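Next up: just one chain, as structure tokens, the form predicted on its own.
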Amino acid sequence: MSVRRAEIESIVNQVLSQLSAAAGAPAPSETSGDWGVFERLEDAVAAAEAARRRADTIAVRVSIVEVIRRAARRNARRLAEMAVQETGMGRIEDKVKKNLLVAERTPGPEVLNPSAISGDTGLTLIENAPWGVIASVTPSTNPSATVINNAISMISGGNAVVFAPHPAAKRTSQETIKILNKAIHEEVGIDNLLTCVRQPSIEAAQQLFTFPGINLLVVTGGEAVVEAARDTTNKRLIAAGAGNPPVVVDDTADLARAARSIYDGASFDNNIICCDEKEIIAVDSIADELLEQLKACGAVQITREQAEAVAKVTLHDYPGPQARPNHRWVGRDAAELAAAAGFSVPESCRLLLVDVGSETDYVFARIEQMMPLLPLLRARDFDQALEWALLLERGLCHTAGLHSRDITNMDTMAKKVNTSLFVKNGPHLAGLGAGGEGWTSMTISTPTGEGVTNASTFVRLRRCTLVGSFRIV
């Protein structure tokens, strides 16, 4: 008699929770924190490390994760349109996709596997161990997306979180959270793998940097949450900082792939994703025709004059050269943006354009904007756009694109650019595995270089040696 897979799972979670249950492990209540909200740091600390101890073998990991993505796939609509209302930040449909994308393609403790060395002298064992319990520091533009895609890796190692959101999405990070939690208990009857305080706060952050009890720090955020990690913290640091992503397209290039890739990529969730195209440097003889061919795909050109006004609205301290974007105006609608610049577009709008022509100090070229609203530069040939996309890149690390059908233009730019995603003929969202292969994360390690990460990120290589014979051969 043959058994699903599904029915098996079933047993197995169901033995779990009456195994939890004759344990006496209590359902969450006001003491013991609200589905992983706590009102102290310590306590939500001090919770998640005895969760960790629960979940102690691989067997518990794999059924962790499963009820993780069954729950957010049930959520991705709700948690989506929280993270519009509450932040004002992105486009629904957008976010559903992301919160699906992270439920189904974040690895899952599959991709941890041990080693063996094996000689004369005996036997070594290289195992993954967790480091215990991790403080992720979270964004407000991709909030129930990092939460999800984070709890997958960490679980996957054999961590329990601590997670410190952007006050500015506090509300949708704990649902998140909430949510996350009940699932597991419910069908694992671990509590409180995953936890936060009640009142995050960049006070609340900065104390997780230096607690007791915090082994690994992992920070998704802008380049002053980094900063601020890197001066203060005395653990192991993972930090996803930010980036100002280049595209390069030259002479040789399929004009209406590159034109619907860029518009694709760059106009998702209005831009907030740090990976996205933030500014196109084209070859000059193929600038209008990618123009033309960009306006077709639905993005509208602006004017320089209409460009400037949106930047007097947007940008605090502009014009100047400590001109940064308004959170206000951070991820809004390309027809909001205009709207407040004193304009209209039409309201199916999803991407500004504006040609620059060869000015690489334009402000939105040069600033990471995360709004819909892309410059496009004017380079003589393929070597001045490569020149401009390193200038503009400003050595984060983070991503750079190419549209070309020259193998040599592909060749010299990979060699040059130092970034963790490099995409060639596609949107830049393909390089986190949408449309591309490879796994997804919302965390991309580019500061401190782990990558787009997963569960094999978050763990501790150790090793065990067996001195004297050990060996079949």
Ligand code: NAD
Given for the second form:
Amino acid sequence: MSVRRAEIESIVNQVLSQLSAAAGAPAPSETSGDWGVFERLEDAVAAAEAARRRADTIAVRVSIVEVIRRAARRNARRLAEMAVQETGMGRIEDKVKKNLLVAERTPGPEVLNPSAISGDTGLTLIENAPWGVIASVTPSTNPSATVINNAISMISGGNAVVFAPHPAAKRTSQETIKILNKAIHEEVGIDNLLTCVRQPSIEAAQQLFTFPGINLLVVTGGEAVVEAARDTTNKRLIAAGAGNPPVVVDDTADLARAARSIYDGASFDNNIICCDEKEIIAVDSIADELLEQLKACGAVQITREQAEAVAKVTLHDYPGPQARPNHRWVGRDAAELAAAAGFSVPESCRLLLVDVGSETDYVFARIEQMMPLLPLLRARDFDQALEWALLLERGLCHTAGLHSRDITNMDTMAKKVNTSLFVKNGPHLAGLGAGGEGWTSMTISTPTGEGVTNASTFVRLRRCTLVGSFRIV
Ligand code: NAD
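Same protein, different form: I have the form predicted on its own, so give me the form predicted in complex with ligand NAD.
Full assembly next; the chain just shown is listed first.
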């Protein structure tokens, strides 16, 4: 039996962490929790409420956020290894980068700016008030990164968080919650700002949709959970849902740069980030050259027959209109997909490509595959490419990209594509602050419209008006 070095290190780290927790921590009880992990939901919510009342000054929030950043940096690799080991999805090195990205580029309380209106009739102050306890349902695809990112954003807004992690990423999500809580306990002396229940499940997540004491529901996941939350919750909802991001390459693009961007973006963490490029729509006159450039980056072009074999192995209900990825194959390496489908590509291969001509109904173009296999469609011209991009994005309001030097095409697409992220001439990840300007988030609110979330998304605006006085002019 061969055990990978990363797996051995991860097991050793887990044992060490359990030993140190046992030595230094008070024994967990049903209501005291185990560094934020509680048996019962009511205790998780009550503990979070008590904790957030203790973190009620800006100075405390600032120090907590610094503590979280340091703890996340220290544990970035261990959590990345644990996530890959537990979920089987993604690539360790990419997950390390993702953990570091959220630790460093998620904004803290400094983005919360109160405002004032001063006039003849007096002074009005508009403040950013906490919601209180937020319920956050998190995905299996970015388990530690989402917890770190949400913790920074939500605590910065003065809130505590009850997480409902994906059951398939339970261990990594809970370990992240524990690590952050321990660090906050040691350096700031507050416990349980982040909580969850020991046995996560769909039912436990659904309980939170209507649970008393929860004031805001944040859902990061696929279409089913967003729909379920919309149908049942009686709370304010922020929904960060699924996407199917198209990337258009027109005949004016810098093709070497477009290929490098698409290769880096689409292959990152084996394509499981929701904003990653999911299908290429190239203008036909440059499509051959773009394919050559993508291959020069390391992508491997496969035949339609080979892609068909991958689809048969990796999709449920294929062929047919209900085809969708089998979780077993989401985020797997390109070489694993190939081997399962009966052909081989080099172990080092990060991205498979298949040329599907003008077939917009092609399965890997119309579904959110979250695998390192990208279809390339050939459009007659930019107008047709844009039409197909809108069709394949399906109104999910998530992400789209364009590689072009034509300002009119950039302007036209920017206006027509109603997505939370629109990225030009770079990998889609640049829209999350990885190689582009701006802050990062692992919760990109799509159907409910808050966009790339940060602390200012997780506050209630409250106005206080004083009539006739307090002006200084
Ligand atoms: P998933 O939808 O299977 O699970 C997400 C979370 O929702 C999990 O905690 C799961 O337990 C819960 N859940 C699922 N169905 C539910 C239901 N009916 N009722 C209550 N809870 C339910 O998603 P996943 O496979 O873990 O993650 C990938 C999906 O998430 C992709 O569709 C991806 O695009 C999306 N995603 C979106 C963002 C964003 O910021 N917009 C970020 C990451 C992932």
